[in-house]
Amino acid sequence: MFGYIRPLAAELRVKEYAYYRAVYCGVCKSMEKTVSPLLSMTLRYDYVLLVMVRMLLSGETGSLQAARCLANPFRKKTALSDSETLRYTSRAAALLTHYGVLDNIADEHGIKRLAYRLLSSPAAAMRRRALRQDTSLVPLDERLRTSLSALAALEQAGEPSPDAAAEPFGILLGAMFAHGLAGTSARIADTVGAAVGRCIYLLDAADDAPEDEAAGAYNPFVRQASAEGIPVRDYLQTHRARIENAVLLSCQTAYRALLLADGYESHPAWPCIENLLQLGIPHTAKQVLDSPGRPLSRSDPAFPTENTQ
């Protein structure tokens, strides 16, 4: 995933801020323990939402513990205790990392392609370990493969519609969110994952558009800008409201789906989920469209500043 699903930290209360950070740290530690310390290097904000949504839908609240971190071994942090949800997320992340590396090998050139080739062997090993630990993930593994293959086919064909190009990634995340759940919970999770997947794809495409335009690489927004005969930065500003509305609509689709979950308001993850969908993602969309290609601010609970240590 790409790191665009982040909260608006200033609008979180202290205990909510602490809970979000604890989930983030819990995912990191689970990746290290369940699959490989190398996998924790792929950790992104998006996985926190995956954990919290699955916890809310399964009724799991989790517990917190003090834990040491490889990045700062001399100071303990509060982390979500090990759980099946964290282990599932770690294994699913291993599968997605493997296919992401293969996709980047196909897309990149030169030094970047060589770097991903070097990563292909450890990524494949992490995938194999995840599947050995939980054979029920085999159908999910196949779904990820076919969804990314469908996305690659659209890219190779030069699909000009951002919405059409976003669809396979939405299907992919819907499968990740819903795997192993049943009934209404599975349907809610699939809807949330698909909506969030569309947000991620659109934001990533907008963020990468200037670089892709310069490199001559595929990007649906570059294709749209070329059809209008204008630079892609001008296209993004001309159509900014439409892009933001597409992201907001997906956020509202996910939010309304979660309102159907039993007991959602009393779950400790709900304030963080609500912040992400109602405030965080729209704020990130604004940052991306203000300055496409510019690194996002790290004023996020997962990366506290000196004032929040």
Contents of the next structure:
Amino acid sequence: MFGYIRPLAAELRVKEYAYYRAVYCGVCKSMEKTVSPLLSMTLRYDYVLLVMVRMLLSGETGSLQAARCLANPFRKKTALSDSETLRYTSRAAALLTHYGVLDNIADEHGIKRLAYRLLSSPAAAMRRRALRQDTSLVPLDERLRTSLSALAALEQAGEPSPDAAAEPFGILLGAMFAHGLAGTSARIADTVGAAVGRCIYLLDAADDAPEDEAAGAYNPFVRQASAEGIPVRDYLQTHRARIENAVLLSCQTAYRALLLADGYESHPAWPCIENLLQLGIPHTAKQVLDSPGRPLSRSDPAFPTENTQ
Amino acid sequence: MTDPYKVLGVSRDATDDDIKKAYRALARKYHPDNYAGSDLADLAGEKMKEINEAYDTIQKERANRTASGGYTGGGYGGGYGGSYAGSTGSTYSGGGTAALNRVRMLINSGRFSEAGILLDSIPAGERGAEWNYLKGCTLLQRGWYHDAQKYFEIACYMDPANAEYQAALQNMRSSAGQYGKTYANVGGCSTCDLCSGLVCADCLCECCGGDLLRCC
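I would like to compare: after the form predicted alone, may I see the structure of the form predicted together with the partner chain?
Below: every chain and molecule of the assembly, starting with the one above.
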């Protein structure tokens, strides 16, 4: 995950933002407790959406508790109490982290590659622990592996279509959102995950495009730009509406899918999910396309800061 | 049977107007066109059916209660029921080669992946505006919005006078624009922002010996 799925906090009510932060803290604590404190260091905002969507679809409202953690040892913070949804998210994150580290070892060079090599052993241990704790995750692990292999193969082949390149990540996230759910809920979760996965891939590709162009690394937007014979920054500017519309329409697909969930409006997570899909992601897309490659503003009051725990 | 009032999200003592408003809002939300080509189209159809039935039930119940009840049945203005239930997507028509006509037929019957395979089998030299348009249609259904828009743009560029291609591109853009409206309407400069901005500018000017606003 990349941290692109953030709320537009200024548009949330105080209690809704507090709930969002409580879920974030809950995931962090659950990662620490269920898998490893090391895993909680890989936590990104995107996981909050995964937890909230699964809670909404399973009808679980969760309970809040005040708790201390490593980041806030002196002051108690409100966090979502540990639940099956949080434990599942932690284990799924452990699987994804393992494959992410492997992917980075293959992609990166020099000191970064060495750092990922050092991380590969603890990441593999976290994956093993997650699979030992819940054997039903074996098929999901296989799907993550095959989706990421498909993505690597597309990148290796220099796939020029951003949507084709985004497809495996959409499938991967769809599987992560839907795992263990049944019937209608599983179908909705799969649609939401796939649409959000495509958004994340497109935003990440646009964000990395100038850097990838300079490094000569694969990026679908760099491929599109070179086909038109223009620098990638010009491509992103010229076709900004096309990319922005693709992100908006994917968000719309996810949003409309969730409207089909029973009792969605009365779930405490709904205002946050609605904010993420209608405001947060479009805001991130605007920021990324305004200045690709620049870190997302952390001082922006619209966003929660990194030390929200 | 589910409480029809609960389905429409209104109380039992709601006025006829409130019920009609709630029904219209739900019908807009779950309109089959919103889910055309989606894997969840069947769920949306079921939801729409439930809403229509709830509305019909309430209308019948109210018509029976009042002697002068003018309700004739069949959903709101005969509207969001029958007529929308079938409209799960646009119908693609038009001329073209035999292969492209077959593609159109496949798209109209919802066999998008077969249509995509057939399109890809057409040699690059024979891919004109219609090919690009049809390619865009198959990609749109898969949720490949970036590429779909690109192919629609190429189709419009190759044949700018074709209303069908223009409409497809316009539909995509307006759909994204409609969804993005919520974000576009956020924030902005309020009167308070304007006043505090002017006061700050005045303070800065006064620090330098000047004056921007004489009144403060």
